[in-house]
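Quick heads-up: it's one chain on its own, the form predicted alone, in structure tokens.
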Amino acid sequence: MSAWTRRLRAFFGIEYALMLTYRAEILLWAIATCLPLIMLGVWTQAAESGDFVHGPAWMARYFIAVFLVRQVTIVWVIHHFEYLVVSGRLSPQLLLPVDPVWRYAVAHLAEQACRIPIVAVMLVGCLLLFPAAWRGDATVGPWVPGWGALVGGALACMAAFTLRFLLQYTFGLFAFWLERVAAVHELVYLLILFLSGMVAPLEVFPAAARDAVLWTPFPWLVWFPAKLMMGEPAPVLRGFVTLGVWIVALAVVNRVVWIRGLKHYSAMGA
């Protein structure tokens, strides 16, 4: 364990220094992933003029929570891995005594650590622009999440990040056979975009559609952690069980595809 700890710490130090080198690019990434903030403005205006179950304060609070969830669950490993395989630069990493997946995971954590100051500034700006989100209104009280909500939301975000990482990395492994796996993954991202609660909360879905969507892994990636962070009632047991089952299943598939992909990669003279 001490050897693994030293290796992971070394990876984190290297990746964190690398991310700091490209801090301006990380700023652009953070701005580019502020879709929830755009939807915040859209849905708060719709809630003021439309007949919705929840009012503008709830909508603002929800999309601010979605924004936070989004910032800590962003995954980009498929683009990096595809480049390494297609360019042949994966070969040196295979000589290291550590599976490359650990370095990719640590790189994501380092990138998130560099993103913290940017996200904090954007969060404060949102709370100042939409004070009803934390003050509340006639329909909801002040946003004061307790320790249970904070811990539950953090655990849900960790599980959601793990699932998204495994999903994208598993798709990335097909770069051993295909050259543009990132383009294929965009189809899955469309499902995540519209069914995870990132564009619209599940509460505005028709009841039948909402029940059907909850049988997929997508709403548990965004909607579920956001609800926990808000301190709102949520199917906690079902959410964590669903995330756990999908994580285990994808981990098994990932290892099978990795082993077969390595054989195919070696056969090409890498």
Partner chain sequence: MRRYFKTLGLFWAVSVSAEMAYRTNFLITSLTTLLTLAGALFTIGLLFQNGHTPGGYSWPAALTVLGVYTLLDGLQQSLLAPNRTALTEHVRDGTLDFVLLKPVDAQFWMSMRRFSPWGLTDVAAGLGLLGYAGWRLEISPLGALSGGVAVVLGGVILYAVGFMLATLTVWFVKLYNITIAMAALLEAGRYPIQAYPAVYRTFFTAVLPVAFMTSVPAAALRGEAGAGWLLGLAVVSGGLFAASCAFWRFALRFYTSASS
Contents of the next structure:
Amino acid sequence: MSAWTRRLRAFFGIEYALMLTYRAEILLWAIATCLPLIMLGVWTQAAESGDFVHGPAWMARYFIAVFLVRQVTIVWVIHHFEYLVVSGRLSPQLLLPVDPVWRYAVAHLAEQACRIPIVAVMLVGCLLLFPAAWRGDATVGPWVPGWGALVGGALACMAAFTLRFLLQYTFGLFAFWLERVAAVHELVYLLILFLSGMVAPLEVFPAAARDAVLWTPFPWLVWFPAKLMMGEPAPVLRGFVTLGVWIVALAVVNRVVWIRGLKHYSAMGA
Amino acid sequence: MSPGASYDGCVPSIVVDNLSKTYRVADKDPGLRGAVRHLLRRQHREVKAVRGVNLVIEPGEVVGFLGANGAGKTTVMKMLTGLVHPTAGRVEVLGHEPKRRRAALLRQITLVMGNKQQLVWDLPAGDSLRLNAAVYGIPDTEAKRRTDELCEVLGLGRDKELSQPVRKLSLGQRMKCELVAALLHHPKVLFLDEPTLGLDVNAQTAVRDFVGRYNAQHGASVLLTSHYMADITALCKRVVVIHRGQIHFDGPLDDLTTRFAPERQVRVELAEPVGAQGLSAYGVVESVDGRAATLRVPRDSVPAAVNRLLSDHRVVDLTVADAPIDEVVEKLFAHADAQGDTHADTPPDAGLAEPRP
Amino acid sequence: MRRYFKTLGLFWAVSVSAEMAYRTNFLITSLTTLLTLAGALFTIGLLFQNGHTPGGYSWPAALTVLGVYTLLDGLQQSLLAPNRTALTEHVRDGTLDFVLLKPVDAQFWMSMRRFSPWGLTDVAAGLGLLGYAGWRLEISPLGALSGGVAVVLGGVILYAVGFMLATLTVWFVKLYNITIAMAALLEAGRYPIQAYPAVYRTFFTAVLPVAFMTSVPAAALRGEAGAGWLLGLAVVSGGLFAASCAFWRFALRFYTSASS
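Form predicted together with its partner chain, following the form predicted alone:
Let's see the whole complex now, leading with the same chain.
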């Protein structure tokens, strides 16, 4: 076992144990991320009328997929990092021979692992409540995701998580200079919320709005992985290229800001 | 003496009758496996933090409350203030049951904790004082008069310490401001939990003098815990010693010394050095440093030993003192432990019941 | 009573002066309010495409629901959330001791102690929406008045549910996500209750009273709420408020005042 895997395993062990002690918190988190389920209700009900391009079965399936994507791409590093900087608890972490980003990333995975049981229960509940989502109806066939959908969906989710993490962490690094970076990042989150397909599928956007939004990174974070999971045709190449380019660009920016931030932090007397 | 009995017909400030508190604490093995196992099958054990405590404190009395960390001091104090609800037993403070937290009682008591603060960290202490005045319904002019009075005694300036954000004050200044905030409503019962914690000697003395003065002026009862024995000896005529949740001593401070420190310390400075060998004839030699030596002599034989010392050697200086009170208390605990198969059910780390910050 | 008002005045003056140190916050919160409002209007606009009327609501009627939601969201940010955070902090640091020893009702203190001016932009946006919708729907002053009372009752429900959640900190100590969870629950109130499927309607009425927070007060404003709904609103809000008081007193029995 290499030193790296040992390290990451140790991180995971401690973070998982820590997260288990916060299980009440994590339950609240799971509730906090139910927005797709709220929208599931609104849009299936709206689609019943037949006024929209897709029927209720498709809508239910879409929002269940969005719910799953949302659950595996939850990121909270900015709040954690802001707290560490403001409270001065970052300093001891900087003395360790490992970049703390690994610790934060592993903590997210541990938190997701803790959330699995809650998510599973909610997922089963949704599938029971909306059987048309997997059975299909007159307009869509049954939901039988093939290998392509599973692998593609999983990869897209990982890429979306990475991008979300980098985006938040990069914003978080500005805590070295600014107060309340989390509040600033909230603005970015609002764009993700309304433009990623979380509150409404891109299919019901007016054509011009849809085309414009596809040039932003947002729909690729939610709408794209959800479409892949549904086994629906999606712009696969464009999706992964967009995600990849943003990830690389943000990683570079992140490192630059990190190095400068550390200089500034130590100059302030950490 | 039965609880509730009163001296001279006056009503006691505090009556505690057979008070007990049992905490349930979760047992958890370390590590991932421990965490998961704890999640699946929770294991608890009961920790008896306070067991059958009886106590009566009269108006105007200053009582020192001694005990090691986790002995149950803070738990008792929190039950007396109504913050922690007793598992069994009765508490009465100024005729009220504290856990009901009636305003009539709360207006007459106060709690000062050396490790916690009520002043708002980012604002000047003066703002917190104004807030307290409003909370206790003290008219503005009266509040101002009391603030000035308290500040004068403590050496705080209205335009200096009181108008700076609390975070900018030194620990000593901060504690003085805490005291002003805690006493602004002129409480009749003061609960002081380690009020001198971490203060330098000057600030400690100032706080101590201030508490003594307040007690004398207002006839308030004071229950004081402190790790600094100087606080206890300066302020308290009576001490209560709690160990593992039970009271082991309740009486005058002097009795504590005579009972648990039957020896006194004799310090001599001689004209020429005499070895430890030569001095052992007079008592147990604690230390010898050149011409100075410290001996331990049983209380009764002190006069004889001193007489012989004076006649056998040329003595430059000689003092007789009681053993330091911390040592006395330590001895008392050892004594209690030796006695005590009665507390076999309390694990040695019962202090966990009062998690420290 | 006068003492309470005086205390409250001091509380808020102190909080506001502390918050004023972060002046850029005004810019950030204004932008957040505008963006949230734009996003919400966009989303509801999507629902009104192709002649669709969600839950049979007209556009201005849907705006009354969004208006009440935005108003309550502002209330949450200004008053409810800061105090919930303060409660968890007080429990964690053990400084709740000092609050409990004050001769002021501890629940009042813990619910009103802090006030953040930054939710006021949302309150203003909510009032603006309601004003516009009221003008379009030609709501009478009397309707507005009774609607106002209903909105207050909706706010009481939001407060009571949040306060009960925050009271859980006495046992769990770490509960920082309450605010996020509460915001997410309230989120369901952005859309008219009739726009949801039957199961959701039952859930949001009987289990989690979101319908009573936004849809019912909005209906009262439009003068469309039936007597049954208004009675339900009064009962739910009174009951939950009483429950929050009882639960708080119950929890204090278990408060061990962490750290010696």
